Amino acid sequence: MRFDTVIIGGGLAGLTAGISLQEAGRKTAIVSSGQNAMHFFSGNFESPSADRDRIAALFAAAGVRTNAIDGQMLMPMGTFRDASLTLEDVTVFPDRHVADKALIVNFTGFHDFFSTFIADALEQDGTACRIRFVRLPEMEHLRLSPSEMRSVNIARAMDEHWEKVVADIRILHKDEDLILLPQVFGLKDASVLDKIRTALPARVAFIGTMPPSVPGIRTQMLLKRRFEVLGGTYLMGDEVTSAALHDGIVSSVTTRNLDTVRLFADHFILATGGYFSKGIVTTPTQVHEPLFGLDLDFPENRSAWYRADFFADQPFMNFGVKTDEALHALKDGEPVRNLFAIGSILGNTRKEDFGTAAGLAIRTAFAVVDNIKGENV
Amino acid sequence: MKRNEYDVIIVGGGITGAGTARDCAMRGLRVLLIERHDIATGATGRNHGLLHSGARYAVTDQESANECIRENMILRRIASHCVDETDGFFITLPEDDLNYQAKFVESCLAAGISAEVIDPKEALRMEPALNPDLIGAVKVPDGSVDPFRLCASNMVDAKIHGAQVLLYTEVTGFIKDGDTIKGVRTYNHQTHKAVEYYANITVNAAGIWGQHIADLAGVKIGMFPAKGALLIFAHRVNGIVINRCRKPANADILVPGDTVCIIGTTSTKIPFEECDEVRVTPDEVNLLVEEGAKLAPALASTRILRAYAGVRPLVSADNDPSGRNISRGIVCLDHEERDGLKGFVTITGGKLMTYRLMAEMVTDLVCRKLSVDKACETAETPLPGAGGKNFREVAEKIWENPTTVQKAAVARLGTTANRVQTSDSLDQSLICECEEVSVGEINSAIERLDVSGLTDLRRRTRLGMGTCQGELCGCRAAGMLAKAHGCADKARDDLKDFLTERWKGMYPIGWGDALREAEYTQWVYKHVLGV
């Protein structure tokens, strides 16, 4: 099979690429193991404002939509996060004081919405907040299993009966100005958040759960759908195997699924993440990039990898494929001229030239588009 | 009585502490136990778990050895909710000497200890996660026990006997009236506040730190810290105890425990100012994972959870300072007859598989002081949550039909199980999924265990223990603490240092899975939860 390029793993990076060059009528496919990076999205695009049109117009036109307001992302621990772009779920405030008083609503035992934290944290700014709870008959089921109560399990409850939840909410609610409610809503279908909206007497802000983040899942659905729509080709669950790297070019790649079926291309976009999609591999004594052997820089003491305190930055998570200016991946030193490199493979090796996490899946994606186009060359 | 009087003030809530105090409550003496940081946070719990049978020692101390063999088959009656009877092998590899074999089965039979010859295929068949080159294999009656479910079970049981429990409490001092101690000095590191207690007898049973306890005491005790390190793995590979069949070595011993298994250990000496902050080195990892391979090849490609390390409290057995004179065996020192100093005694050395006699030895030494003549019954005297035959047994005797969760619970709580709450769904929902904590559990926990922050939680349900090392249920835990607290800070700050503690084991071990688990863990918590 022949396409002008084959991208290597369909998260955030390899989906904004993919979709970039559908529209722009290249013919492209993607290879995705399943496994990506947007079941754990915090809503939160971390990119410069000055991205933020071209970023929104190409999930809008996939049919999700954004917000593009300077202010405070409220996290679920209560603390605040600086955004400029954010998915709609996310509600983006001027300030901390949010409120004057909040009521924070979620469902009995759902133990992965942090109300407590969430409350405390704004009564510190002056918000006042009273926790309530909501049980609904039809999420009994749920509770047969001790593991059922999490966030996309309550989301397909929620698709069918969310309109009961906000006549308890309407029961609960008495004078206050906001009504805070778990990301558990719209997982098929995002316009159910404008109706929750419209139904509720205060205004509402949906707050984020423990992983698996239902914008986030919502969002790549939408996205995937997007491509395919487009075009493209989408080949789910599978896994490239192999790689014809010679002289500097990739002539094609195999996958398990297609078995002797060879993907040949002019462009090769490697877009398979960090350590936790296997995109780079650790053992005692190596760090490596698994499909092509590209290069990377980490210290031969492992002991250097790390450091002591958690929440410091940790060495291994700046460690990644290296890459020339145009973000070619290098392999022996050498840029393999029709490779390229995007997303969180890189590690924090482009942090200065294209921001972390989201950010970086997204804007490493518009550059290396822009340049196979042939518009930044 | 005034309020911070007392017949016995203990100093140290490890496992030697905690039986010491339940034996002297038993015995109807006032009893103090106070404890700098949270029950077994030393040795106790930082060792391989294993009920030894004694047989590792037969060759070099049958003192020891005896010793053992009679405390396991104790364990095995007043502790059954603690101990799995697994069995043990202590197995000969081509490289090994099979005549070692002939004097180690004698030296265990003149021990007390049943040693029986296995023909290596037998072995094999009894146990398949042994290196099948093996050339011997001998069974024992070796088991695990899980040193924290000990230790909160003495400790609940001194306190059903009547006696007070001080955690995060130091002592910084003591109350001298000329030769004799009369109390001690503590803060509160919870409250801030110090305050002093009062007692005939203050038992120095703080391990390693015991030197620094007899430092305040102002007597000099010798001791030699010795770091062990081990490293946990992600699955039970093998069912039955693993030793090699040779001169104790670095590395032989692997035991199967709940969920996981134990590889250990290691033995160096480290100076006394180490031994709050032991790390596990790369070359103790390397080794640990070569010579884990040999007693059991499947941990080469079995996911490693922790490092983590613990210091054995050797000691000098007499006024030796040089240290030539080391002894693992167990060390009661009455410091009016070797020093001079009355209302003092320290209990030391000694291991996890013979607490109960070192807190009998030290027991009979203060009644015999304070003129009490009653005689020790916790060998007879079933702790907390003993009884029945196994978990299932017992769980079926608590509800009719029990589910996996009550099973779970029973596994680790024994019959006290049936003081959790499970009746409702709500109480059965999961919070730690890898080692199926219910809620009931962990409210159970807060209420009866003295609980303080999710790391004692950790210790006293295998909260955050399992594969995700508290990524997932370190925050639900949080969240729940926060509530029963009032103190939604306290608890937020809880979540960082109980992250960075579960970090500390992960790092030396940082590669593979360890790693693309401890990425997600820094994406969950810095960029989705906001931490």
Contents of the next structure:
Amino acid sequence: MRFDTVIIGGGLAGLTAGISLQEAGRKTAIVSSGQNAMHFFSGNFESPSADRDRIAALFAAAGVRTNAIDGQMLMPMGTFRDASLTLEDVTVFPDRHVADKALIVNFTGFHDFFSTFIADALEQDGTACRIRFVRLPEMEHLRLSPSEMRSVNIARAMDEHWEKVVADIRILHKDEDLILLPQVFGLKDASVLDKIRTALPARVAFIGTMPPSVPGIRTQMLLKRRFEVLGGTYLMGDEVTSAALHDGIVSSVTTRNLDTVRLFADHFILATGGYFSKGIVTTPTQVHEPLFGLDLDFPENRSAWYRADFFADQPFMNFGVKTDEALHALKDGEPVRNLFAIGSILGNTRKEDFGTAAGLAIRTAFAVVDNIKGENV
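I would like to compare: after the form predicted together with the partner chain, may I see the structure of the form predicted on its own?
FYI, this one's just the chain on its own, none of its partners or other molecules.
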């Protein structure tokens, strides 16, 4: 099978590159092993920089609504993070004093939304908080097993039963000017968010829960659909098992599901992520990139990999694949001329150029797409 580009990894970076290439008329395939970091996505595009409008346009074409507002985003543990471009689900506040009075609503038995932590944090900044719980008969079966009382399981019911939740909240509400709800609405129907905002008598803010992330999963589904509508080939539940690399050029790869059928392409993009998705693998003595054996930026002294303080910034999270200026991956000190690396597999090796987290994923994807398009001009 021949393509213009094969992308290894179907997360945020891979999908952004795939959509952009398909929009440019490039025949593209994405090989995706399954769950990726989008299932943990907070909804905040860190460091979007000058690409903010381009990001928003790509997402809007896929049906993903974003907000370009500078301010503070309230995180699941009650901390705040700077934001300038977020998913539409996310409420961005001008500052940390989010309201004079807030009603925090959770669901009985749902332990992945930390109402008390959020209340404690907000009260330190002058917001008086009340915490109340809603119980729905339709969710009782989920409480039989702690593993079922998770955000995505709740979200599957909320698209149908959100009106009952709203009715209960209207009874609970007193004089609060802000109502905080967990992000468990609109898994498949994002319009539910607007319906809830319209139906309640105060401003509504949806706050993130522990993973999995409902807005992250919905975003991945919409981006995947957009890629396929554009004619892209998305190999779901598959993984690259080997690559033919000779004289600084990748000619083809094989996958587990396709067995002996090779995927040939002019360009390959490595978007396999970091430790979570095993794009980078660590043993007690070594850190390595398992597919191509690429060069990694990390200290040889293992004691420099981590800090004893568990809550400190851990150095190993900065390890990543080395690249040249055009984001060609390096192997044995030399660039692989048609292999690019994007997203979190870079660690913080290109932080100064492309930022971190979701901003890094999208901006490196755009940069590589522009490089590929430029080679064919």
